[in-house]
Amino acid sequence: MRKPILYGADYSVYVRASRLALHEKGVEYDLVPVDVFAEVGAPPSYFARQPFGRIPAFEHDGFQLYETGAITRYIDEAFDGPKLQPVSPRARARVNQMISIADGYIYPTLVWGIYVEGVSKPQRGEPSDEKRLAASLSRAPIILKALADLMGDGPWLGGASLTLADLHVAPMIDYFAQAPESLPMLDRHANLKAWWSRTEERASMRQTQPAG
């Protein structure tokens, strides 16, 4: 059997998310450079592979596939290793419905209107979007509590054991934290601060950091 592809960069959130599945499921693949950020844009023979232009994109034996949450149930149901999934229906949902908090509300908000405007364009020289970043700031402390409360008492954002949810919430995580409004923030959810503090620590987190 090949080796999983994976398409993307590593600094997107969505393609480390899936990198992440694979290194906790311990499987090895090979990462093929797709840079959607750069001058020309993606390849025109990406598009073959994910015709919306977004990474990452996936291929496992012939069969492709897009979408970052399919991309990782597959990797979970397809591969051996710990499982990522919880078996209840009420877990799994819950797991689900993380998923989809980090899609619709982490990413745009703590990762785009914070991280993005508060850090990478000052550190690019570039000119922040005050009232995006000023939104964003006083949207964050109702996605963070929401996800405190749903975490509950942990230790991971799903339960007892990691899931999916952990893998895709913690890349967007990781940037907010280069933010100096983060801090106090999580602060004020000890099982959220915790459980950052336990996440960035694994082994998967530090083989896939961005290399810049």
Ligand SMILES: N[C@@H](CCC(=O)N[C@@H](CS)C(=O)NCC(=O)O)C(=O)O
Contents of the next structure:
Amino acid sequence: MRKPILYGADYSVYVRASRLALHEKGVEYDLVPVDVFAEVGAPPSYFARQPFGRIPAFEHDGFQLYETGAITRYIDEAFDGPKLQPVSPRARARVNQMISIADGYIYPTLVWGIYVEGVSKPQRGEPSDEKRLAASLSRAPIILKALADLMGDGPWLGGASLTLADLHVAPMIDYFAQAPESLPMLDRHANLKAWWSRTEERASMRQTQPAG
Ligand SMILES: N[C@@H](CCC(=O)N[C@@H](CS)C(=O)NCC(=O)O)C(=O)O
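Pass me the form predicted in complex with the named molecule as well; I've looked at the form predicted alone already.
Now the complete complex, all chains and molecules, led by this one.
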């Protein structure tokens, strides 16, 4: 079998979630650069792999796939290595619930609303959307509480072992944690704070750190 190929850029939280799954499973892969935020955008040929022009896209032995949730589940199921999804219907539902929370709430609010508006744009000398930043800062505690409530005693978001929930949420929290406002917010949830310390130390997180 040939090595799987992931198309995307290391700065993308969705590309990183897919890479984390590959690293945690111990799967060798090739990362083919596609920069969707380049001035010229993604190359026209990329739209044949991902018609919406988003990253990542994935290919394994001729099987093409896009949408990160489908990619990470495929990686978990198609390759040997530690299982990243629980077997019991309820535990699996919790993991899927957290992945959905990541897509629906964490990504727009903590990544775009807080990191991009509050950290990245000022660093690049671009004006921030102050209204969006303020709205996101007031929404963030609801998101963090939901995660903390769902994870319970952990130590991982999905319970006793590392799952895809951790791998989808961690790249987003890594950006959010760069905002000064994130620290007091995380301090309010001892379980989530301990989870983040544990997660950011993982070899897979270090190996997939965006080059910056
Ligand atoms: N639903 C897609 C979302 C992927 C996504 O939004 N990727 C971002 C980078 S983190 C992107 O490609 N953005 C380009 C754009 O918004 O034009 C998935 O799950 O793969």
